[in-house]
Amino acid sequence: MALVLLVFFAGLLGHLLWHGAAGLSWELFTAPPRHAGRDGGIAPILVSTGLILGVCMVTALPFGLGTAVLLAEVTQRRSWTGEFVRRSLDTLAGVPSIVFGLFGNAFFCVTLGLGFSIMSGGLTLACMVLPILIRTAEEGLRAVPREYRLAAAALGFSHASTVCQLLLPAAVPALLAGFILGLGRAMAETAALIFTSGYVDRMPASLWDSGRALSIHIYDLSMHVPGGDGRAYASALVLIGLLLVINAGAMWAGRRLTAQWILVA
């Protein structure tokens, strides 16, 4: 099965390289799009994508980590409140992204008055990735051996110190897995952002400006712009490259953090 997955990924990457490698250039990363995206680059698109992801993760990480600690370390495993929250999260994880887009449009864009903006798109994506972050982090915390908690109690650690200085560092691999899965889903999202962040491809001046994410740009070029397939393939290669770089960076940071924690311990 691992070989099948590798072959599938290699075939997908090869297809993108075959059709999009010719479109990779310095101009692609530094120039704004021209002629509906047929020419120019994707510089404003990359900035908008980074801002949307930044809003998403800055919002989701504190809430996700806090809820995971609550479920794993505070509530009882079989308590009705914990089970209700877990079942709710599992249900939300399976909700189609278009539904999150409609919710984001109704709540963030209309009710809160944020309009079509980077802030609305980032907050909507945060709602989407929260179930993944919480459930992954909770299972990672529960996987930490019980002896760690007993040893911390014997040494007189407070509950907060045990969580912050012992359990969270020990659960770094699971936390990174949740971060990578959540970030990957957010980067590849299209339907939810169409209803919240908008289509505008100019350089955003603030978080309250509309901004086009890279996934929306690829969709627009391939579906609505005649002659835009070449730029769509090149943009898809950039998206895959960003995912690989972020994954590699997160794994490197996780190894460094784990090594430092082992030395301190």
Contents of the next structure:
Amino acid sequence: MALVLLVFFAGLLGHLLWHGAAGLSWELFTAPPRHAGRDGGIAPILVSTGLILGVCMVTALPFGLGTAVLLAEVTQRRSWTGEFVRRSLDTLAGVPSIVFGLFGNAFFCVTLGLGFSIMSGGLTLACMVLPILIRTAEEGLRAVPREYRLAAAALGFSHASTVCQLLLPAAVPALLAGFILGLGRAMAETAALIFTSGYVDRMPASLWDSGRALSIHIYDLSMHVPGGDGRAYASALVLIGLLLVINAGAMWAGRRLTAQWILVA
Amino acid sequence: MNAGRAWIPLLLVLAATAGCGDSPDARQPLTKLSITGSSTMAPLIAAIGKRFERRHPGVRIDVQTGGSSRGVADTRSGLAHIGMVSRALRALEQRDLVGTPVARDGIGLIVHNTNPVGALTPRQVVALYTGGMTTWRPVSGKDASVVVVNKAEGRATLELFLKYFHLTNAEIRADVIIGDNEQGIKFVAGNPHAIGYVSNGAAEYALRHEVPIKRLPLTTASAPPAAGHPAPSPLARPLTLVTTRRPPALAQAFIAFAASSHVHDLVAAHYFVPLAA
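Now that you have shown the form predicted on its own, what about the form predicted in complex with the partner chain?
Let us now look at the entire complex, which starts with that chain.
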């Protein structure tokens, strides 16, 4: 089974490399798109993607961590509130991303007056990744051995410092896993962004500008631009590369943080 | 956890500045035009926008997509200054909106290039699309099931197709529903028994780049197609820019520019047909 997965992944990567490698060049990373993206590079699109993900994570992380702590440490496991929040989150996690896109368009773009902007896109993505972020963080916190809590209580730690000093650091690998899952979903998102952060392929001047995300660029090139396939493959290769780099980086950071914490403790 | 606390002031700043985005009805000299609508037109209008920006320093043209219906809705609601609609405006829409055609786009039938069928009459097309003819044999093709590719609801190409053949969408027995032209071309190129209809511009480009499809001319009793030269498609649609009845001056200037001969090269580069000067 694992072998089948491996072959599948290798096949996908091979296909992308075969079609996209020719399009990889220094210009791809430094130049703006020309001729509707058939020529030139994807520099403004990379910047927009980074900004959208930044807004998304900066907004989602505090909410996500807060709610996870609430669910795992404050409410009782079987309590009515906890169960209600959990059910809501699981339902939200299964909602198709286009629904988030339409909600983001109606709420952030129109009601809040943010218009088509990186801000609208980032906030919409934040709503979308919150369920994943919260549920993985909650499981991570629950997985911390019960002895830690007992030891902290025996030492006279307050509940707040038990959570901040002990449980959160101990749950770092799980928190990072949630972060990566969320980031991965956000990065590959098209439907939630097309109506929120939009389609403009210019270098964004601020968070209030519309900016095209990498996944939308790939979608547009392959679906609406005759002859855009070459650059679409190259952009897809960049997207996969970024995902791999983020995964590897987060794993490394996870190991490092855990090691540090063990040293301190 | 200290890092977690540091986000709080940042969030407050975000919340406080939330109302500062540019919205189309801001009462200041307009420098940013918002255009939304037809995904067929978006790459062309974005290219025209870039040229317009070079001629008018300080002006920004933001092009968004989502389909012709979205162009109409966003123009009405004020979310966009200009809507892109890849068909002519309907009577009901003309009550509160003004449309200006900037180019034309034909729709043509496509099949796989190994399909031996040479041409179809409108009656045969209707039979193929409504389930009256389920294999290619009656039109001297292979004895294989026809795979009918139709467009999704709300697409301007679908509306034009239905109107031309006097069909309703409920009558069509489609095997596959697609959204965009490129998707249609890719599907037909990968299926030897499929038939679909797409924008001529997109088909033209695919043909020049050796995608295995061929265009299927429509024959009528009066005008059989000349060999090698498909007759000008009667299935053509105007690519239209729409505004409300009182558009901002900048929007008017942009539409005038987009309909002028200054952009004919861009129109042709996107495989559409420029309007006669």
